[in-house]
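First, one chain by itself: the form predicted on its own, in structure tokens.
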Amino acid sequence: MVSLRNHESTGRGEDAPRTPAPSAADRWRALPALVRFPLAAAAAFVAVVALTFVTGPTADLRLGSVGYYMLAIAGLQLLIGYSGQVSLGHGAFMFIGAYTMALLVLNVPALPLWANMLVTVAVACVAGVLVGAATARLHGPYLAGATLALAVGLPSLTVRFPELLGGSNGLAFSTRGAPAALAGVVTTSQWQAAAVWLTTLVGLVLLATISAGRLGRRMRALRDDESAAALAGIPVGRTKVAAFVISAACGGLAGAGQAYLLGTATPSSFTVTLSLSLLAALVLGGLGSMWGAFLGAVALVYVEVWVEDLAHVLTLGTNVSNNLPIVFFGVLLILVILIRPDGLHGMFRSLADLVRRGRRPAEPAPARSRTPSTARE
């Protein structure tokens, strides 16, 4: 009789484990990548455009700066975080993109902005093929040294060809601004920030799609163990060059966005300091994640602004106030690496996990077994 009662209880499903309903995050992750990434990009673009309506021209320029820095860091993310190739010369590709954009605006003013961007990407890809093919057999410090030489030597071309590249003063130009249909609706700074962010988001969608696809898996295999990847049939050289070309295209597009936003292309903007700053921002934001690229870009732009404001409030000297942002950024980088080696993205992800666990309802206590009472009966 006892066995029959237990069987009836089980048949009613009282003790059967219940499958929790999928959350909104689970349903979002279940969407195909070709749907999820464009939707996220469209939402981000709407948020950026809405933000420009409550900010001023200076804030719009800073917002646009976050956009092109994020694209450059995301390209570096793919090169270092996914394929494991260390580059200290990513600013050189931004130099190529900025000067390509400046030369196109000055010499072919009839070309629309999107055509300038496409030409810039093509030029940066050619440079990426040349550099990637030349450095495909290099590893570690040898690769870092070769790319560092690129960042050091390329800006000096402006002095070698001053008539074409403007010498040490660079090239200054003016863009057409917002289309006539949007005149009176958005300002020039709003249009520039929106154009830079649209370019950035399109680039990020392509990057995320590549990272989630077959080429991204090959890059991660190279990063984890190059010999094992070669034994598995992955073409090591071609995959490395492909990673370099994609990263160079992102850098060139970011440089074009910077030139379009600021209206100048000067060699002093693309020194070795820029390449090292991009690498530091990547480590600060977190390797292996696009969110890390965003957080690194925000830190790269706004830490300097906040520290400069602090130096102004404290009425510090010019020499101190000029060097204080670099010192503060370095200290912040050291602290984050010591506390969270996975960067700001890892820190925020841990905080989100803690909040999620706090909101989750307590699990019911496990049902008491009936075996002892049955034995007594």
The other form holds:
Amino acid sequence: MVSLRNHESTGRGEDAPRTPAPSAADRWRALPALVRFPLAAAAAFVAVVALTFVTGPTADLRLGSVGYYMLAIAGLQLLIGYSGQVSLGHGAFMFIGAYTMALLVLNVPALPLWANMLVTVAVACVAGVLVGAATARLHGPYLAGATLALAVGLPSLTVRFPELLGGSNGLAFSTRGAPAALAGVVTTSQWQAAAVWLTTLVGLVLLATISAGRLGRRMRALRDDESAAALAGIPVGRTKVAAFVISAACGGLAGAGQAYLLGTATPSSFTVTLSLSLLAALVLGGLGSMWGAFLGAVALVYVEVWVEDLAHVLTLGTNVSNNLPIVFFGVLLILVILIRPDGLHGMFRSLADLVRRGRRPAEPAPARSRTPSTARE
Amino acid sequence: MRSRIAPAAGLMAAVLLATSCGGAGEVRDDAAADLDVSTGVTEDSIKIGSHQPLTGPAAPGYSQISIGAGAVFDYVNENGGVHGREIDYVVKDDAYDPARTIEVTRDLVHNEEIFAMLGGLGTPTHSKVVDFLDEEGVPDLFVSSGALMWNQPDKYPLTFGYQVDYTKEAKIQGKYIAENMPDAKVGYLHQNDDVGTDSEAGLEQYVAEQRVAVESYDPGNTDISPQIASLEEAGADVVVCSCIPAFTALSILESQRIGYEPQFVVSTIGADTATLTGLLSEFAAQAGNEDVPVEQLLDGMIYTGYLPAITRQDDPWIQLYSRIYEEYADSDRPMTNTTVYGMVQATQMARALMSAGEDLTRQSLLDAVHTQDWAGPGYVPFASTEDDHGGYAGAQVLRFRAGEAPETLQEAMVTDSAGGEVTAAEVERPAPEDITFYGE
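Having seen the form predicted on its own, the form predicted in complex with the partner chain:
Complete assembly follows, chain above in first position.
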């Protein structure tokens, strides 16, 4: 899948000596970011489509869910993992995205999907600018509190304007599935999963490019030490707002993906729980790396499914089995934080390192956080 | 494998981009699904599915429904099943979140391969899957919601309502108030979704002249004091509460707190007195008031109902259901009227399956539902004909009496969801042994 591993920290000067004969992996990493990320995304798209050909419609739906959650979590990753601002209200941007999508499909059904997505991004960006500018002076818990208020308050807009937003029942609509020409080749659910993943991957490529570039470096500088960053001439306020807007756009796009996939937008899907789940999934997956977003999204969608099946197999009491998935997710989160504060991604990375070292015992571990592409300004 | 998939995916991406220039909204072609199938039916079992809020905010009262239904199905299975087939009742938790409902419903239809859906709970939730169930040709019986949309046989031929819809119920309440309390000033208090709008449409037909206030609440906000204060200020002596149980309880507590004593008239959805008693004690305890006489608070409350209440210990159906609950229900909670709701739902389902006969297909089930004589546990007729999928067609007006069986103020009435008359219903209620809902 997408190889985004080379921009995960500010890289405090560990330039390991490079091995004389570059391996395939090294040559891959030497490609410029603008080539590498789209290539990786294309590979990921092929993998997703391949997966939909061997699974059923329910799996397609879950796969699509992993897609949009991943985008939302990746946006949050940029905000929290890279720029160091904590948001507890990112579900609010998914809410904005989902409702924008729903309103567009209902009121302008002739508008193409990509145009809907673009409008959604624009709306989410405007919301991001407003919120980001209003909260740019807030730090840590204050920012968290302000964004939390957003997640609590925004969904109640729907009951304020029931005519437009459908009240607490929300909006329902159907979207166009696979075109008639492809009938029998791909199912509607495959088509929808593919569309969501395409959106997600385009978003991820942009995110990865941004965080590998100058803006990304500025964000990481902010995260590490705000005063030092300011002294170094980094415009603190603007960078913070930029990070906020980008992650809001991702959240909005994720919400649009969800609405498109499910054909609905309802306030009860965008409660505070969603915002907190996104954050929990991010921590679980691993802060500071885009792979963490992927692992977090997979955990968010599948842990519940698996544990539910497990509870079914064990024939536990109703009260126990109903709450088991939530408990399990919580326990997993606590364990991961206790054992590996860098999340599942950190765990997998050290496993990979172990394997690599076992294979090439004489060589020093290859430098993993500095590559020519990020070193170039 | 890979060599074929890669071009396929590339092609798909290209087509995706090309066709995404068309509109995102759907142009539907209504090809009806094949109903002459027996998906989910084997030699010795029938798989029935449901989506219910087993966790989350709606779970406290409503999780009892599937426990009740499950117990009845266990009882049916123990007694020979339906034509020798056991009923396999699969309940999936959607936490009352429509996004989850969509996921678990697809799971039920595609992976579990259920024969039919029974009592999917909630308007915001179930309204998002009716289209899907219709497309897949899955019979969608007895939706647990009083919204009007389930009764649209032209649009959703496979969907059937269950509980009396909000407009019918409000018309019966409105007529009762207009006839028996003609001088009362009436205030409405309702949930600000379809429960509210549908109820108001019914009430307005009878008590528009008497109405002095219309207040609504948002289910997410438990502070109901402004609404109660406005009702008091408007001088309402009758408050028609189209509320879910938590908000009935909150309204009663808040009125008592400010010394306002209107006559409450509560809809079936919020009038389960067993649930209310529990909620009132809980809320009072949270407010630091341990010894509120909760039974006394509810005493005299007028409500509408169509199913036997558990306080009617002399009712043969309640006697049977209590026995079943004791023996089969996997729950440490006491049985409530909400449990009875689920038990009646399961009984009706088993009856429909019985009449569908041994050669069970989805079409034969629908035919059976359309022609079924439903005289049974409920107090009012049950509509499921070709052109009326409305479920329970009316309600009784009852008064709660602390520690006693409820007093029937007005026998069962029926009406329609539009401007039709409210008329007396004629129902003969058979005892459980007169009805076949299990057996070889």
